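There is one chain below, alone, in structure tokens, taken in the form predicted on its own.
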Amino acid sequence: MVVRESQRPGTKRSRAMEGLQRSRTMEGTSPRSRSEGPPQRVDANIALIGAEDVGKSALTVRFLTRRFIGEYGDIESIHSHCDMIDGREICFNIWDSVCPQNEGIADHNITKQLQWADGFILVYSICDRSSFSVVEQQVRRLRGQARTRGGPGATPPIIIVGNKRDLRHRRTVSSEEGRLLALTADCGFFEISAAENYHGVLLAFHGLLELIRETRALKKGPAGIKGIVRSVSAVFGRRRNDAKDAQD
């Protein structure tokens, strides 16, 4: 397997990771001294999903570059990338996936991606509306398997994007059925052109990732309603045996 490591300026990792070489870059970051205290990390696992040909590495490296490079060859790889936002280290780790033919390789892929992702990114092309469709299933397998694995709502975020709308003179796909099938699967959705613009790269993965940190508040939260119920029924708990044991 050919993987690509990233080259940006700055210290750079790189380690194994099931099969894959991640490499990591530190972007945006100044030496701290020990009184500020480490900063409030946040890492987002996202994996890119769809057709061959639809942009997903374009999308990546322009994420992480502000670059657009439109060739690259059937490859998989693992980047990172971490920035400031409001105060916080944000660490993208970006899962940029190959679409296998075979279904029961895609439904493993989908099952180790459901076991590493916080959030997906599922990218076709307007120009292709058989990598319109790919999306379609690959929603499909991804509600199935989460379902199957963890009940309703236990799917990460998903974010829709459709890509090459400097192409829309070819298109083949509208925004309408895009926004359509985002909001039947309760997913986001974006149309971009990663050749064109990187504000709506940008756009795509920050809304992916403010999804990813809703849900984790939902998850934290009964967590901790339940903790609270149990704090107060000790409390009261407590009260009633000392009341018991002063009546006696």
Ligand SMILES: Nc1nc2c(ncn2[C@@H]2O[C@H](COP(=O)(O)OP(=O)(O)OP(=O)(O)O)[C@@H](O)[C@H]2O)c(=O)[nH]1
Contents of the next structure:
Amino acid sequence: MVVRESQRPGTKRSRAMEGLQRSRTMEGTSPRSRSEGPPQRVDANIALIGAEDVGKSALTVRFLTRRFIGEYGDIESIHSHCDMIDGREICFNIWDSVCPQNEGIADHNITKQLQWADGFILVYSICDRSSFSVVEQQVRRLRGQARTRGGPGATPPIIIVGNKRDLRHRRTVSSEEGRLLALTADCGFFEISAAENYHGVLLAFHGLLELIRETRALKKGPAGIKGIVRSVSAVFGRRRNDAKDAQD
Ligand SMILES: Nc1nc2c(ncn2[C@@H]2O[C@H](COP(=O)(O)OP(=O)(O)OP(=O)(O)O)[C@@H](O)[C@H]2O)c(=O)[nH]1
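Alongside the form predicted on its own that was just displayed, please also present the structure of the form predicted in complex with the ligand.
Below is the entire complex, every chain and molecule, led by the chain shown above.
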């Protein structure tokens, strides 16, 4: 397991941009995926978004370090985590975002995140109804922008996470509401607690990884067929030309 950490404390926003730059570099320098046949390393860029204080950093840190440390204001940032899963090296690049202050910034952020991310984790707190509304808006915004950019089905996979399950006695959003939103928006759904255990957090990240891989495989499908058609045409085109040359 490799966990990369920045060397100095910084604000969450600046740390996110550092992470963005670092993970782009990582993609560009993945040695095996470029030169030695089938790629062994898989990069998965994941953006965590949601309202303030829902536990985005707590979930990120829990996934990266297995620990829950309670306060996340000025800690050193941790953005990338590589692990062997099913015999493959998987590098998670995690963008732990801040909640935008207004609609304009929210739209701008989503545009940038859509360009970068392979998948999204939308987080709300089960004790904070307004954070659930934020997730509803974010799903609409993501779907809307992705449709404009790339047609239907262009949104990267999304997992909705209801966090702070350990505080169920203070719950204001039921599990059914979370599940229903995920069902209607065609997203995965997990209700977990970053504070309580690591396993649920792991399942959510790995669930998203699975969806990212499926999406990539689907994207490759038609291109693969096009590639075969192109090679067949090239071969037959060459044969026709060879035959013509032979006749001349
Ligand atoms: N009880 C409980 N508290 C949690 C859980 N996850 C996070 N917290 C607490 O909620 C507070 C906010 O957590 P953060 O991880 O900083 O939330 P955030 O979404 O990154 O917040 P912003 O950076 O403000 O957007 C902290 O005090 C955490 O300790 C959880 O699963 N259960």
